[in-house]
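Consider the single chain below, provided in structure tokens and representing the form predicted on its own.
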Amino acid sequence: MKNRAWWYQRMGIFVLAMVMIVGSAFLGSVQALDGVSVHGQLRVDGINLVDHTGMPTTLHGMSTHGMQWFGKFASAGSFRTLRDKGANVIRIAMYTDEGGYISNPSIKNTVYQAMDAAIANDLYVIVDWHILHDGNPRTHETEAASFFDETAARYSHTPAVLYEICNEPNGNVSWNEDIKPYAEHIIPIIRAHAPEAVVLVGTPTWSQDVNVAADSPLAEKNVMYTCHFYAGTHGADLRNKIDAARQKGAAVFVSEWGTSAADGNGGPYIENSRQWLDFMKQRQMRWVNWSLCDKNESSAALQPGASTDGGWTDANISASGRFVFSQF
């Protein structure tokens, strides 16, 4: 009996060890090294984004291009490849205009599929209400309210989702008269379902005037103000605006940047991009690069014809993509 008990005990230890090894291997296939399973619910603490333990955390990843054009790249395979390269956040760019949500509301289903794929890969995901040609967020405020009400209710169970409520306000648009009132309407709608979620708010002049927003900040908690730059166009002047905003207590998130000029072409401007990345690293700032697609432009991360399901070789990745992926 003693020998049999000893044998059973040994076998039990062996089986438990094998379960742990197999379980760890399985989890490794679905978890990011620096993803949601590690950091949990994010929140804004002063000018910093921190994780559930209160430690500053840096998000870095890719934005899709417009889902109506390049939505096939927002796949589980693409996101798994980016995760394995070190990314921990994906931004889903749902254009409102140009064949996007306003004229085709069913595109939200493609967006939700992409969000689900990112979450399944343990990535944070930014759902981006991508205003551009419709430069004033109040133009489609009613539709935005409906979309964010549905989306926040759908994802209220997960800490993975951040909400970017207006991509690039532009034209004759004012922070105090247009963007801030819009945000004061939309944020409580999100909070009704996701009270702790981080909300990203665009700023005037294609999300460059973060200093203007800092002069009249929103009262809501867990809010960050977005700044967008393109390394071939924007430099020290915009970096000074970011520092000025942060000195006033505004938390800044670079939710879109490119290695090209602002029109997506030219370059890639690698040395200018390095200056920006050094600047953001020194300030523990969060960033998302534009864009995950194979469009024939300098800012695209992939070469024309690259697989929509990831697994890319160097030959499939553009000069911009190779540089950006090396920075994750």
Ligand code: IDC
Second form
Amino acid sequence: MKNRAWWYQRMGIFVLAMVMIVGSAFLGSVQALDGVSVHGQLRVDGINLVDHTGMPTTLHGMSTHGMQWFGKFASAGSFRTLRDKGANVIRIAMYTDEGGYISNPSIKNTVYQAMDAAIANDLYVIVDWHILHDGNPRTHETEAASFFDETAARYSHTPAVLYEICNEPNGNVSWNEDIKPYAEHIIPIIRAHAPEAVVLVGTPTWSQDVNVAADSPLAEKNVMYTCHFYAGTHGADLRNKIDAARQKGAAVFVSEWGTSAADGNGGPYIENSRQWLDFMKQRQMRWVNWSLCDKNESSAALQPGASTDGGWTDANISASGRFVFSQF
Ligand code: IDC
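Having seen the form predicted on its own, I'd like the form predicted in complex with the named molecule now, please.
The complete assembly is shown below, putting the previous chain first.
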């Protein structure tokens, strides 16, 4: 004969097991539904990115490598795989230089296909005007104006798109003389079609001097200033700049970071990366990682030869990719 206490204990175990099963199924579905259909139009509230209900919302996902080289990885299959792993944003890096848009404007068609594939997977998508060796955004300002006019008109119907108007200003470039006037020209062009779109603005020194932008912020609403870091190169000094900018009221977004050193190689520096991720998590900030490609460099998330259509096994994913995907 089992006594009453025995039956109570069994019932307790059964109820606990049911709670755990139902709970984990629920959490799993929340994670998979962290996309545009849940959060809708994002906006900037103080220093935070919030969703259509006003809830602080974090974007976390991958940046493509240069679309002119690795555009094939920006496919519906890869994006579905990333989404299933928990990502909710994709950044499409359209280089201006190095065989990108300036010499080959038809690259925009590959970019639009990639944006459509991300949107079809319920992902947010950042369209990135990827200046790099052309360090001053004014160098190709005319082309930027026409690209963003066309792109914002094309995507005005969806809350999925964020506009990153200059990847990394660098060299002889000033916030007040170059980047800010450039942003004041480009943002209204975007807003004419997509009045509520969130716009990400690069900062001097390869998008590190967010504190400089914070001293002279843009008057426009729904703007975030970008900070980029590479875990093998940047540490506490750059984190302090982010805190200084936020204390001045500037919203900061990490639209690119790598587990490697700043040249895209070395490492991956997993412990330094963890410090950065903890720092961001504590501030309800998240990130976009460089990069979704199979190039033989340590910042690449995939191993050479990985499928361009997703469905990767562990063997197809690099050390960096395994760490980053586990952090979505
Ligand atoms: C790097 C790529 C590398 C490519 C190089 C030049 O990883 O394969 O040869 O650009 O095009 C950035 C830039 C990003 C860089 C990356 C790593 O935004 O374009 O990619 N990086 O160097 N800023 C800091 C680091």
